[in-house]
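Below you'll find only one chain, the form predicted alone, shown as structure tokens.
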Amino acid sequence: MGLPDSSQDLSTEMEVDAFRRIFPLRFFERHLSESLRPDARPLGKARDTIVNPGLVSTADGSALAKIGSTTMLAAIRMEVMTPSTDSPDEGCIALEFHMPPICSPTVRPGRPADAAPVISKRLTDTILSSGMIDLKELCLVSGKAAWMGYLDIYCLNADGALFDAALLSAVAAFSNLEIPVVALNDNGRIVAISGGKDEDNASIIEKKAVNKEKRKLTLKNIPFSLTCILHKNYILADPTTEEESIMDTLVTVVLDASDQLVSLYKSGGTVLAYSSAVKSCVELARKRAKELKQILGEMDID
């Protein structure tokens, strides 16, 4: 008796997998008429979030950021440079997003990702509009040396929300950051000391220390990030890659910690983002910055 319900079942699922697959925009509007998702989420809900702190030995700072499926690494990588003369008292911040073949069937090897370049700009511009680092603290000698760090943030996995996940990948990677021990050799150069405690790296630290040990960075209005899909009267929190190929307008909202607006961005798409709309998105927005703070919080940033 049980075999005909098994193949019965079978047969149902294919069905609902052809359809899908045929009508993928007709599959999940039937969804939305029911305020409820494929994945089984709520339409404002997003996905479940990790963030592991100092995974890469070799780096100042990094950290792993997953949102459902999409997975972001960041690394960080300290160097003493020369400053501008139209900055003699700020370091730098240098960002590249990288999207290797590995994370997504639309990435060809040998060609670079289109949205590659675009989420680095993105990524750089909240960064450094939003004020999560004073330049300045990165000032080693004014005029002559200070810190440049670069930061590198790889997608291992590639299922929607990308600037949100790789932006959280860039906090956590910033709060697990150390600064590096540097002092002033002989010829008056800033270098950086080994970890090692030999006699010559005692010396110089005792005699021409910039500074003693590592520190961290002071991080402020640290910037949280939503992205919604806005399709006729309803707004999807958290897209996966499926929801945006199929409904195409985007709206991610970036708030600070104190829930000020730090950037609106809309990617093309056929809805327009009508006020009542934006309001709704900000809204969610909130909520999920409260919910990456809390996530955030064993980290140490407030």
Contents of the next structure:
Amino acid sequence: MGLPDSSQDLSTEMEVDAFRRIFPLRFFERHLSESLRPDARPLGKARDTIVNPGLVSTADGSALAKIGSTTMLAAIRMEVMTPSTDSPDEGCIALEFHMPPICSPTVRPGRPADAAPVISKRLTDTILSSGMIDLKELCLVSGKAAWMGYLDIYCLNADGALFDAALLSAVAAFSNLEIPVVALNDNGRIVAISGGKDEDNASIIEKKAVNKEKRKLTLKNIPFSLTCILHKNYILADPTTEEESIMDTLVTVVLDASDQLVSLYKSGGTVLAYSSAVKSCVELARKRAKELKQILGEMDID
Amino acid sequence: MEIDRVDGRTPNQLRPLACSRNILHRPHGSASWSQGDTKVLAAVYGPKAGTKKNENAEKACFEVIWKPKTGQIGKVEKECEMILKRTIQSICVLTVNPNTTTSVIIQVVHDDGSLLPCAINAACAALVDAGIPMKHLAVAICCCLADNGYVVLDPNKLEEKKMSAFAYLVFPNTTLSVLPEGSSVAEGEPVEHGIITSVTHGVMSVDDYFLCVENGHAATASLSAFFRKNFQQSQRDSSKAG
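With the form predicted alone already on screen, would you show the form predicted in complex with its partner chain?
Time for the whole complex; same chain goes first.
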């Protein structure tokens, strides 16, 4: 593509950083024509991903996920509640995604970020529709008591691909989750057993323990997501905030372990997605799902 | 094996469409769009001077306010607002009126399935009524996947609940061209096959998704024809009156 003469003259005299700020699109397109991005990643490669489970000791399950610089902290707290009458055997999950002012200079206290409720709803839809969690496992006493899981995800650093990192941290927190031990006491109410003291042990034998030991949830069909940017003929996987602000067409593909499409989310954008582009995005998402599966597997072993 | 739908439609048949424009006199543009029993009212105010805080001042800015029929505004409404805003931004020409804000207000009158596509169609009709410059229209359709793998278009609320998965798809409208080759082609596919917006719920295989997209293409042809006829009709009526 031909650059107009004015920027050609300026660019020979300008510093790289200044050129990046003043002509961001040209800066990126120069890199894209060499099939690279400014951070030297090839177009289809995601950033380095780290998952650390069990960081929050006061929560029943927690995980920190980092994709490049984007950092998400997820924590789950379980509480006993009465299930609704139309599903007496099922517990429920309440998910909330927070973007505190620490994560980005555009988020100020008192003005919640536009993206937060949208990502919150998308995460809830994705997790519930993928069937990762069997809500019947959260049942304690049918019709009387069931677990309610409050999952809070805090964005600590927003550097692009927020949905991917949030989903990864939620999945990791669920696999780290240990459901606390409870017992049914004389009044018919569920009581938590802390364990450890002798006097408590005696009373535990009297009370009917509803579950003997801290158990983990079985997760099937874990969803893995990848966000891609479509720009002219290029498809960039796992964008940073800078890339997202310049090129506005984002496609998020969520696949589960059995290669089914859980969600394909494209919300407007200057570039129209033709089936060839969608197929390439799905291919990239498949590769990414394999990588993420391996990372989660290593986390569990540790 | 064919699907039996409660109202006797074939799987590819849409509900009766109705669109009236210029129904409210205060907004600069307004439209009411109904597909069967789902009815949405859209109003457009703008362009007004100035953009919102973090928005680019070299482009026109859009804001969407979504009012549900009952209840308070929650995450569902915020998500619909965001999807509608980004869809409108991609179809409008943003450089004609820079540093302006155009407000689109959506009022849900009745929700009987396929609400978001209905709202997108209503918003397009209202934008045309207001005279906001656009590249093309956004034609929205809901495709759902029944358990036996059939794709059903434009479901009502009961059908949406029963189906294993559904997708809201938005395409540009089909063009009516004088040239024999038809519409312009990009990447070997006609321009109207490009997806502007896609939101899916439920798990489906990748092939099923592409099947939904294909069925969606077929439906956009009939929706585009309806838009065209409706706008031409009102054009003729207003020119007779004026």
